[in-house]
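Just one chain is shown here, as structure tokens, and it is the form predicted on its own.
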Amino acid sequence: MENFINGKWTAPLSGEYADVINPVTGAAFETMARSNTQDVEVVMEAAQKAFKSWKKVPTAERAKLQHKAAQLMRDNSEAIGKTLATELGRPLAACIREINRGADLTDYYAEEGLRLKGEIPMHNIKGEKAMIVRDPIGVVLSITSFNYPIALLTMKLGAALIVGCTIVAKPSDDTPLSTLMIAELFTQAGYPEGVFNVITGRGRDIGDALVTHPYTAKIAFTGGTSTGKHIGMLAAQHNKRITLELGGQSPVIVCEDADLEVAIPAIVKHTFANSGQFCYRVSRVYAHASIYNEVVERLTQHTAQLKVGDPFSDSDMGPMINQKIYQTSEDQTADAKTKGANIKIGGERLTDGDYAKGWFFPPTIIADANHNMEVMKNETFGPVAGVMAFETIDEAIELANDSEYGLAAYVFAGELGQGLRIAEELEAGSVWINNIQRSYHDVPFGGVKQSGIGREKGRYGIESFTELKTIYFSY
């Protein structure tokens, strides 16, 4: 597939183009443009060009725009979560899941821009008003990472177009086809040319160039923590506005009056939905030393029953992206193994039959961790999770803070207070007590620490995609 530039698609200059891959079979199945600096230089003139008429247009005219792209979502979500299935390797369900939600956001968006005001100060001065206003940032660049292309693209999508920015998406190379179908939608609900345009190719080709560019008035990021501080450098050299939106290792603490029906369930969908290749999965269990063998039986009960295989398939959970996101996952249980651990279930790459092509590692539970393994420290975005033992809720609270992240963070406990407590103390931008849902659209989702910089969802997300100015009126 080309490029989508100016509402139409578009040959890279580069002339060159890469292989997309599924991660079933190992096998290319499409073609993505590896696009260079030149590639660059187009689309962000054609996004600034855009934006000039673009941000005239009233909110309401927007906001039909955005029904309209949201709709045309859901109508092809079979068709596109198809190709996110292929080249993802999820299971096809969540993926066309992924689809519907990520128009549900789109209309979300479209509603809140509607409610955004400004504001006049009853200052009472004969003749003088002061007028706070809010002006569209400019032209957005949206990098997005490989495990969820379409919720995290809406997450900025939908809240830059409403109050009139114009964006540039940069999807993964993982899974760059699916964000170039959305795209394409989004002119057939009616959008002006240049308003969404997608650009594909290698990061170390085309991100800097992306990223300083005198378009580029924003950089909407969610990825890795490490290429997030690269970003986040660059930004600041040329005073760039930025939202992060980087790596997790979210604790779940289980005390000792915890509902475990409930818990434990949650705990194991969360750890292992999309095979752990998301940033707010449980990645850490805390449970409380009276329950402790209880709940990690329970963890390995009800992890076994779920299913690895094909995204076409029955599965609950499919290969990994790719060797390099695998072997974190096999070098943590590995870690944790020498170090003392436990290996409950899992913790071996499956090879045989029909897993012989991908990058399959089983969702793996792993038992008498503590603080010296990798899995406790450091980021597995893969199908592994650590338990530990703790002896006072002082100490599991301490325990769960013990980390350079804070994105998202899980309590179970039978006494409401003391959960409400713990939530108030862990370092996280996002607490579930007693259950663990979906983020919903209309509250702040991101992270504190190295976890990222900035929130998106809800009227605050939609505000960091503009300027406040203040106009001084005499008259």
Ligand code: NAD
The other form holds:
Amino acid sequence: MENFINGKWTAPLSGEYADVINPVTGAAFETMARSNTQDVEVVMEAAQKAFKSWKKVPTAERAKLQHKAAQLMRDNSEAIGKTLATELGRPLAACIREINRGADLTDYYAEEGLRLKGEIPMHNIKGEKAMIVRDPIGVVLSITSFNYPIALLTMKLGAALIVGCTIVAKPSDDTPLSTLMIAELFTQAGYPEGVFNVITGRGRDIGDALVTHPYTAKIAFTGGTSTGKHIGMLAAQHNKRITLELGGQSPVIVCEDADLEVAIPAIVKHTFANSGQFCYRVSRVYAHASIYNEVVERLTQHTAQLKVGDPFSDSDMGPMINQKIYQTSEDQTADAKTKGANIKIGGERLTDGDYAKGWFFPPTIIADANHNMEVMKNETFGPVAGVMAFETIDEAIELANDSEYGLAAYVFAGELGQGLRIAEELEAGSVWINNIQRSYHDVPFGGVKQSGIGREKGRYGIESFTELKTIYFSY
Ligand code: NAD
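Next up, the form predicted in complex with the named molecule, please; the one we just looked at was the form predicted on its own.
And the full complex, kicking off with our chain again.
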């Protein structure tokens, strides 16, 4: 597929294309434009030109278009879902859900955008007023990781568009196709040319040129912490606004009186969803010593029910996207084994029959883990979790916070006050008590520590695409 710029498919000036791989078969099934810095100029020109008129469109008109685009996403969720399942390897039903959830978020941002307000402080000075208004920030560069291409795009897209920004999206080179399909739908909905553009290519080829381009006003990035730091450094040098949604290594504390009937399925689901390629997945389980054995056994039994396979079968998990992402799971499991952990289930690459051509790693539970092991310290981004016992709540909180990351944390406690006290102590952008839901659209999402800067979703997400301006008015 070509780039999508100025409302049309646009061949890259580089003249180059790269294969898009089906991670189940390891074979190329499509191509994407491998853009270069000349293509960066073309796309940034388009977005900057469109910004000049898009920012003047009344918000209500923008909201109408946004609802129309959201409906088109729903109408096409099966077709885009199939492409997403093929490029990502995640079960089809989950891919279709991702498109529909993205449509819901797009609708939500349209409505929330209509509620944005300015302020006039009551200074009570004759012939004077000061007005606080919000301006759209300008051209927004969206850079996203491979794992939830549409969810991560729509966390930025609707918020930026509703306030009058234009967008240049650079999806991951592993999963670029679904994002390109969404851009075409927005044009069908009636968006003017240049408002929503997609450029594809390798981060190392075009990333720096996109980030530092004079027309880029804000970078909304989701991806790994090291890439985020690189982008953050460049952004700081050029005074660009930035939101960073980075890596995670999220803990769950299971108290002595927790309801395991709820806790165990919730933990298993959020440990292995998307083959563990999930930023706020559960990575570390801390169970009270008195229930530790039961927790380990129940986690193992639940995990044993998961089926690994092709996204177009009745599987729960597909392959890892590529060897690099796969390797961490294998390495962390080997490291834990060497250091005395007990691999309760999984732990070795699946290679027989249908698994032969993909990077399939089974859901893996590592018992008797400790903080000398990689699995308890560094992001896995794969289907591996460590389990460790604790004696006191203070110890559990200290262990949970003993991480450079702070994206999400979870606690299961029978006594609700205890659950809330623990939640207040946990260093994370979001904390779930006594169940785990997908992040809601109207509340902020983001991380502390090395998990990021800023928030997406909710009105906070929208405000981050605006600049405050004060107008002093004498009359
Ligand atoms: P990655 O950092 O390798 O790539 C992310 C994006 O950055 C891709 O589009 C890539 O092409 C681009 N990129 C790479 N180098 C670049 C450069 N020099 N300049 C500009 N862009 C560049 O991450 P990944 O492997 O795709 O995704 C996995 C990571 O993403 C994990 O660490 C995961 O935790 C994180 N993630 C975080 C969230 C969140 O909300 N916090 C959500 C999903 C994924």
